[in-house]
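First comes one chain, alone, set out as structure tokens in the form predicted alone.
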Amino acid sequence: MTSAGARRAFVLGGGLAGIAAAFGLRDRGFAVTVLESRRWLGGRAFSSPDPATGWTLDNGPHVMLGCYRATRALLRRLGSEHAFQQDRRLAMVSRDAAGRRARLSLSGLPVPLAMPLALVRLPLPWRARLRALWGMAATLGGAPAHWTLADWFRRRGQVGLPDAWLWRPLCRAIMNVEPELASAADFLATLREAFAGRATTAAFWVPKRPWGEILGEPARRALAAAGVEVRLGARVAALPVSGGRVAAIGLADGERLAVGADDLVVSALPWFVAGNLVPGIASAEDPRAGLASSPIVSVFVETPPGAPPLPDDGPVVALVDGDPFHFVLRTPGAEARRFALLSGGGRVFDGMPVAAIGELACAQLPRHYPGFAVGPGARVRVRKEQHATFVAAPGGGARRPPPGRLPGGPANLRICGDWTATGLPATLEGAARSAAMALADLPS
């Protein structure tokens, strides 16, 4: 339990970064007190169930990596790091829009040595496996801080094929954005992460559960057992400074919690929120100085029983030249009737009604798998996440704000989540770091 003289620590966001925050001041011996806006746990990796169908379906679809260790540990503390199948080895097909299959595979091998064999076994031409080899070795070298991805691509010579079956693919998992807006900086640096090490580093972690179920309700016992209290429901409104320091946390509600002079203040909210109420952060309502946003739509799909299921081919599978759907993906253990397609960073659905959503989404697919048609009788649910991640553009680290506290901000008030200078593109793993590097220099 807390004991009554301990230093109180006000945490502002539960999403992972703010999870994993409050459980760091609590080992630090805080009084913690997180408050989260909504009715749940998990930020923008949450859950909730539909009437309809009685599914409950994910915001959108979030796969880790191997290499997330900051997020696994922080699972490995709720509990649920066993709520994904864990492969110990990448493995991801690729369907064209003439229904032909390409599985990059990996050996157990580490990744430096079974990529290059993997890339070599890909059914391309010969010119187009070397291009790709090629380029797979160039991403040791990193790039400058104003290319974009598709600057990269040009300059090392991967238009074409290899754009299209493997790197748009990886952009589109890794960055949420398209090549032509990511930063190539950026990709290349995670892309790195994972594929610098052991083959499980590489290798997928795809949920078995819903994400309510791996973060959100799990996130709620174990901080309650651990003495944190937290409120639901707390939206702040205002974070009035004086004398340099976060003088009160002022809620929409009217409330006034005063921040006392040993007390701390951490901010875990998104880019969207904190550019409009952190002191020091730039405005999200500042398209030159802010963050900009970038969506998933998920369309989640149940053929009537009885009817030519779609093909498996496992969990993840990228639909190369997709549009406006680029991935399908799977729950393991789910019914074989049940699939989901996902479209990452695109604007063509802004306004757009979710029947109509649905209809391109059945539409696109047998395209992908030809003489598969989703039938009469399915069932079909769309998610639409407008902020699902931040766009991590060319120049974007002068809009990164690096964990901790603020150049010239307030001095009780440190900044933490997926969108600081983490050294990461929008990831549950940037978000999970970020956390620990924001309280770095607090005594354990």
Ligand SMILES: Cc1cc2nc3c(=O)[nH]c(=O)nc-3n(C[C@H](O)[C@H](O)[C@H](O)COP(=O)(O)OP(=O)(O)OC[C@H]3O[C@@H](n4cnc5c(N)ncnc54)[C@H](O)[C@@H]3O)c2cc1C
Given for the second form:
Amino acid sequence: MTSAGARRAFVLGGGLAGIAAAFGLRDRGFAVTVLESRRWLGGRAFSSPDPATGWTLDNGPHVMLGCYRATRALLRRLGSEHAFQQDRRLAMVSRDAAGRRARLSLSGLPVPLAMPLALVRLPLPWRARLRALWGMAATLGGAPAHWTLADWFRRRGQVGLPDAWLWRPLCRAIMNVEPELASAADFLATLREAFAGRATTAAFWVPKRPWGEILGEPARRALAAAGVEVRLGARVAALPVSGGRVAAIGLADGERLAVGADDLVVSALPWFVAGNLVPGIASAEDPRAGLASSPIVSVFVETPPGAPPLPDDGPVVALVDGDPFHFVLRTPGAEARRFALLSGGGRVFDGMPVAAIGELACAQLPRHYPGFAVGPGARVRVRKEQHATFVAAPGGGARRPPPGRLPGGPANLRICGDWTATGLPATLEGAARSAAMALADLPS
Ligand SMILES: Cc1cc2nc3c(=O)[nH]c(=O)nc-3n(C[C@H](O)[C@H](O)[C@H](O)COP(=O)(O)OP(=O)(O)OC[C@H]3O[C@@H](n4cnc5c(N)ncnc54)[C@H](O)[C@@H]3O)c2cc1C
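What I would like now is the form predicted in complex with the ligand, since the data block earlier showed the form predicted alone; can you produce it?
Now the complete complex, all chains and molecules, led by this one.
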């Protein structure tokens, strides 16, 4: 419970970063209020009921890696770490548009030893395997800030098969844009983090439950138990500044919360909102200074009972040369008839009706799974998230302020969120880590 006279802190936004920040502030003795515009917590990692099917659908499939330490610590606190299939080592099947199949499977050795052994076993011509090996070694070297990942491919001999079978699927999974747009330095930094340690750090953690049950609901209960006030449906509309401090928080319904001289305001708002609200952050609408958004489109499919199911290659399958869908994902333990297709970063779906998107997804599958067809009677649902991630483009560092106090910004304001400069692209781990970084200098 909050002790009388405790310093107050307002957390703006109840996504993963806001939830982590609220716990962090509470642990430091603050009386915390979370202001979240939606009727639930969890931000982009949310799920919602689909009335037409009765399914609970995620905003899109989210996969974690064993190296997501800050996220796992938060999930432990929420009691939901067990809601994942926790692989011990990385294994992933890829299928190209001619139906060829390859399995990248690491042993239990540390990744720097296991990865070369796995790469030489890929069913690619030996020259391509050697080039991929050389590329993996070259990741240790980093890249200049102005290079795209496609520049890195060219300069490190990774075009052709290594690009298609190894690097492009990894880039899509990590960066949610094509290599032609992605910052090589950010991609390589993330890869080094995932691939430099024990086998478990590079392994997938795939949720077995909808994200609402993993994050939003448990967070609501745990924050309440910790004495944090959570106000849902509270849309922050203004942050007036006076005397170099945020003086009040204006809500969209007209309510005005006074911010006292000792109170702290922590913005955990996404970039496309913070840029219009938080003094000192560039608007996402300003192409010279703001961050651009990258969409994710997910198509959830259930084939009819009795129809031949889609071959089950594990929870994550990369569709090599996949156009427009790049991955097939399965929820561990779910019926074999159910799976999802995911497309990240493409603008091809902008303005396209959901029925047409579903048809595109079903039409693509037989190219990667020869002989398979989504027959009549299949149930298909589509989720589109326009602001799934920000684009981590070359030289984007200047567009990502460090988590914490904004240089020259209001003295009582801190910022966090996956888009702040955590060294990671838009990920759950970036969000969790940003909250810890934003509060690091506060006495515990
Ligand atoms: C479909 C999809 C798939 C993804 N897949 C992966 C994956 O596989 N692995 C991975 O690591 N990451 C993945 N991500 C990215 C991951 O979800 C995000 O990086 C992470 O959830 C961001 O958390 P956050 O707290 O920084 O921001 P958000 O989750 O965006 O939280 C911000 C919160 O602020 C609230 N808010 C907005 N405006 C206001 C306002 N005016 N007033 C009050 N509250 C407001 C929002 O409602 C939201 O709850 C995926 C994202 C999507 C959409």
